[in-house]
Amino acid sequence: MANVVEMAPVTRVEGHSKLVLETNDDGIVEKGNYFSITPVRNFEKFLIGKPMEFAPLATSRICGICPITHSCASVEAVEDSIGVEPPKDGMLLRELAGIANRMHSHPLHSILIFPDFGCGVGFDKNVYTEAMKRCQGMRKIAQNIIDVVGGEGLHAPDIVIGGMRHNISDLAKNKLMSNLRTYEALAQEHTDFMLGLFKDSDYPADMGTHDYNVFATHLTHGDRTAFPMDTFSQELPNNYYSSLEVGLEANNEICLIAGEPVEVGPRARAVKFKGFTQRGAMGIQVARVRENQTSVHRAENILDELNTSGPTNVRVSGLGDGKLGIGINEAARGANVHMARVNEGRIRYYNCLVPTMWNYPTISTALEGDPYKYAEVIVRAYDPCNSCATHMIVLDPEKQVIENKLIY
């Protein structure tokens, strides 16, 4: 029989969320269980019969790590269903937006993956100290971007349905320009610290690799029509992991294309759009903290592209009929999709497929075959976002399935 190591809650990631290990005596891994232990609180449920601008709203707190991802990905969502485009410089505000909370949560894992890589512990305390410093600046530089531009530099109420509410000034763009400059000079420096830590580190170079395709559709924002709404389903936990008992426990679903598990995230967006071949924990960690560098230099781009006296939004006269809309923002973990049908300007159904929902049964399979005391290093590869992806099943006080049952 083999043995079963439990590790709970799984720690410097966002949310709870709990490791089932099955290994054999050697302490490798035969099957991995990765999951949320996360509460359920139900923002698809309560939107149904909410007015259509509640929604971009509202999903921003569904994560205090990602909220603009959110707004981005539900108001696509409810602009598709409804028939509404933003006119162009609105566009380029919403990308710039949803890019600086990419650039404000990359440097922010690196802080947390510090430990796995010996930063921090028997480090030089200056050079430590220097990139804790690093990190924050530049995440005090995307936080600004997202005040100046979304107006507020948490849940961006400018983010709105048509758009967005405002335009930015010509001071305001030349002051952007000269952060986002200071930005792309620290992100060089990090990367570079960071594949030192990397190089350096004793990891196996194919530590947590598996066989699935990725999916990503776009490498700064997010393309709807890249969406396979044929071949995607959605399983029950209790469906899915490797006993009923695990899967009673877990509060997520799994997102599946073609029935297959896919990985999301910086290192699928690497492969998808720039031929990057690493695999892996490593992958992921490289293509992550080169990202901020692609990040900062299409940031840069949309503000010389960016007519500050042009519209940034059109004025909303249809209210929908029921028609399915569809948003994708590329999220810093991955392609967050929103699904929204809008009747009579009132929400009727909404679906949140967020990027860690993709990665569950990913990072489950990337744990096997590795030494159970890597779990977590492979966990956190993933930055996994554990409060964007807990749904639930109906249970009775026995925890007895009473009914398979999606709750929106």
The other form holds:
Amino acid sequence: MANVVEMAPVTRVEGHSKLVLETNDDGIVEKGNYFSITPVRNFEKFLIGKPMEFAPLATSRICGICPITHSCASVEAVEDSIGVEPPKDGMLLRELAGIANRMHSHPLHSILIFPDFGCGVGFDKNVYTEAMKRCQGMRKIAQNIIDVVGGEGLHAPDIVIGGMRHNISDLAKNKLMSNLRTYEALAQEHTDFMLGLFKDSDYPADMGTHDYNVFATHLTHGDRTAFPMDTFSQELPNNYYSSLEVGLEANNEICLIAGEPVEVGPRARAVKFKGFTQRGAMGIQVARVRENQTSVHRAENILDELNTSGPTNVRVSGLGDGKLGIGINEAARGANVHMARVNEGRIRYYNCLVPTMWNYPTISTALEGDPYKYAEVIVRAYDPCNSCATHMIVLDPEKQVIENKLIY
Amino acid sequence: MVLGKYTDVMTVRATDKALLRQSQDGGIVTSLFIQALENGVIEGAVVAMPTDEPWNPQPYVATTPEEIIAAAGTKYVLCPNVNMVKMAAREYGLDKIGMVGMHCLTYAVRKMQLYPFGARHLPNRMALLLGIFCTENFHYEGIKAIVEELHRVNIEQVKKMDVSKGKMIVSTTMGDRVEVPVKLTHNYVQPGCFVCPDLTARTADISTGSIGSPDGWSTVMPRTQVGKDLFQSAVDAGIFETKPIDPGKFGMEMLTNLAQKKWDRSVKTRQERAEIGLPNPF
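Now that we've seen the form predicted alone, could you pull up the form predicted in complex with the partner chain?
What follows is the whole complex; the chain from before opens it.
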């Protein structure tokens, strides 16, 4: 029997997750299992029957790191369901808020992976302090954008069905533009620093490679027309992981396209829209730090394009007739898909396919063929956020599983 | 001490005659905000801006002298300026915010600065608080009823409202002047005012109002270092002419008496509320 290595919880990732690795005698992973052990929180369930305006407010609370992407995906799912299209300036501001969210999350992830690349204990203290300050400086600027555009830095109340509640003033626009220039300079320094760290590391170039396709809908915002409604599927973990024991412990679903896992995230976007070719864990890291520049340039373009006197929302007149609406926002960690059916102004069905749900099976496969000691490094390259848990089992009094079902 | 802490108290009016014609008394708040804008003390101020509905102002973030002048003059109507302060720090992108208000508003902002729950970034961005003397205030429906029922004037024709020497005076666009004893208006006062103990906005940086000074002049009380510096810079720039406040019956004595009266009314009201089991804010 193969050796089994368990690591729980995996550290320096968002939420609680676990690794169960079957290794050979050389310590090489033969079967990888990466799954969420974050408790079920029932967002999709308790939204049912609630007014549609509650959906973006509630789903924003799924995560404190990317609340904006959940708000955006949620309002867009509801808008799609009830047939509302926000005006151009509203969409620009919404995209800006989403980008700013990503601009703060990526430097935070850099902080989390510093020790993997020797940047921690024993590293040049001054360089380390500078790097930390730079990351926090970038995060501060990005959070300030969300403050101004979304009305609050964390759970932005101004992202509403029909657009954005307010436009921003000319003064605010100029200040944001000036801050973005600062961010641009910091991001350049940060990229050079991180690429240097990657270069100096002795991780093999093919660490964490897999042969699956990538899935990305847009470089900076999200495009619901790119969602493969006909070929995607959600599966219970019981059947997917290497043993039923693991499957029952896992609190996540498995999302597949055409029966196969896909990779989402910065590398997926870079491969699809920018011709990026590097593979594996290091490819994701490189794509991620480079994405900061893409984001800041797009943010500057948005501010250039924004008309501060233009309307940012439309009056919502329809209350929906149960049509399935889809909202997609390209979050820091990949495509975040929300689906909603709204009828008479109330949510009748809600489903979130958060980025890491796509990545769980991909990560599990990517671990195979590498030494188990690299497993956490590979996991962190995907920057998983284990905050969505939608799987429930029902036990009888004798603790026997009598029902497995997805919570919709 | 019913007047709170202050570094100085004097009688002041603006030197700009055009401004005086537009403002309520001495043009103090308008001049101070413009001076603060030009000195870089603030980047904008939350003021009560007239709307299409006559005498029903709404909070407004003014970032230019023209906008501040457009909001000049007292409106005896509740205007929730604090509501706009957070927006000033967010969508308007102001790092240094000014606000004008009576005690209830300045006190609320000071509380937000102490306990900034739901008001992140506000504590360090509130740069200037101007306080206005206030004995009581009205809902829009209340002031409309007073003007139309007691003064018998259509509110659309009102040019200026003023309270002076126990009378509420309404001047109309036709040139008429109608006076009604203030005590007749007491039935229309919004009830929160009876709990309020503070006439002179003790938590502001500078407080001002007409009580204690002759017509066309205002009493000014700088209270904090920020207020003192700003007021001094305005005096040095020749924006204000000042004279010592009259210590007598129609000056300091009247101001102290009225402030004491409001204080006593508050104590009495709070006792009455406690007796019948109603909650008190302090």
